[in-house]
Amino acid sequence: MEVRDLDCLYEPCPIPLIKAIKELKTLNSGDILVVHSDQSCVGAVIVEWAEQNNYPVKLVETNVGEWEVYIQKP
């Protein structure tokens, strides 16, 4: 299993998403995909892609304004 890190810190809504959407493409099943960002929105976004899409999703809040959004391909 991979786990590979996503910086989008400073960017917003919705680069996040289509850059985590085209990293996702190169993990192989069971890799796990971590997305650094500094915008709420994004998190929000991600995870509710992530769920209509069937990816296991969790959003943990790492410092004041600043989240990680893991994302597992399945």
Contents of the next structure:
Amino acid sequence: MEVRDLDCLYEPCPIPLIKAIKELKTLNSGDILVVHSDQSCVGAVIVEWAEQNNYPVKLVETNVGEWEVYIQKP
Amino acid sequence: MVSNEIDALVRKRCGPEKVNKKSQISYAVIILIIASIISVILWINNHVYAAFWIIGIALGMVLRYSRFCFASAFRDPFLIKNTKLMRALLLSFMVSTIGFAVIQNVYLNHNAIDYALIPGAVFPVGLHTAIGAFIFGIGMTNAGGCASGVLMRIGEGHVLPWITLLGFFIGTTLGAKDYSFWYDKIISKANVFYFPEHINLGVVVMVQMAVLIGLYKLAAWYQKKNGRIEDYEGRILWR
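Just the form predicted on its own so far, so send over the form predicted in complex with its partner chain.
Below is the whole assembly, all chains and molecules, this chain first.
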């Protein structure tokens, strides 16, 4: 199981989501992608997209104003 | 939906309990006190400004906590085939349709029709509306937010929207400079079309509600086709 980090700090919505979708295509089944973001909307929009497409997903606020979105490729 | 592997990874990275975040309640109290002082000063000088100040802050908080974003509402149907915010926007249009119908009905019962005085924006519609909407749409998607979204993010503490705000000032200044061009070419030839002049206000409201409900059904159908649909508590109704 590979864990890949995707640095999307300072990137406005919706760039992190587009980057995450591209990155997920290169991962294998079972791998986890961790998207780092400092925008509250980014987490919400990625969770929305992941749930709509049946990806296991979890949003963690690691610090004040900093989020990590964990997405697993099914 | 959370898998066990994600849970394990989160526990490994963040520790068993949440990372100790710095409490921001003291900042919130300070800002609340400053906002209250400003509203008192505004109330003494001009009651209307104080009302604008309080409604503005309330709207900003609603936008922040609901994560309501106009840019996202118009972008998501195309980008990720999600019409949740678009449907919320259509619902708010329905509410404002009824609200403005009541306000304008009261106004029209007592006054003659004068476009400048009717509550609500009554402006000429034409090609310039479409051109302006198209240009605004490009800018809105690139900047990651419309006017309200940018102001909300500045309040949230982001620095990037300050640059967008600067762009707003430059854009509106240029727009004001070129206004005479647009006015001469298009706006002066466009007509104001105010429905209550031609048909009964009640009929207009019914037609507008029917169109909005139709659009809502279309958006819900599009969402169903491409994913799933939830109720207001997040329960999945359809997958």
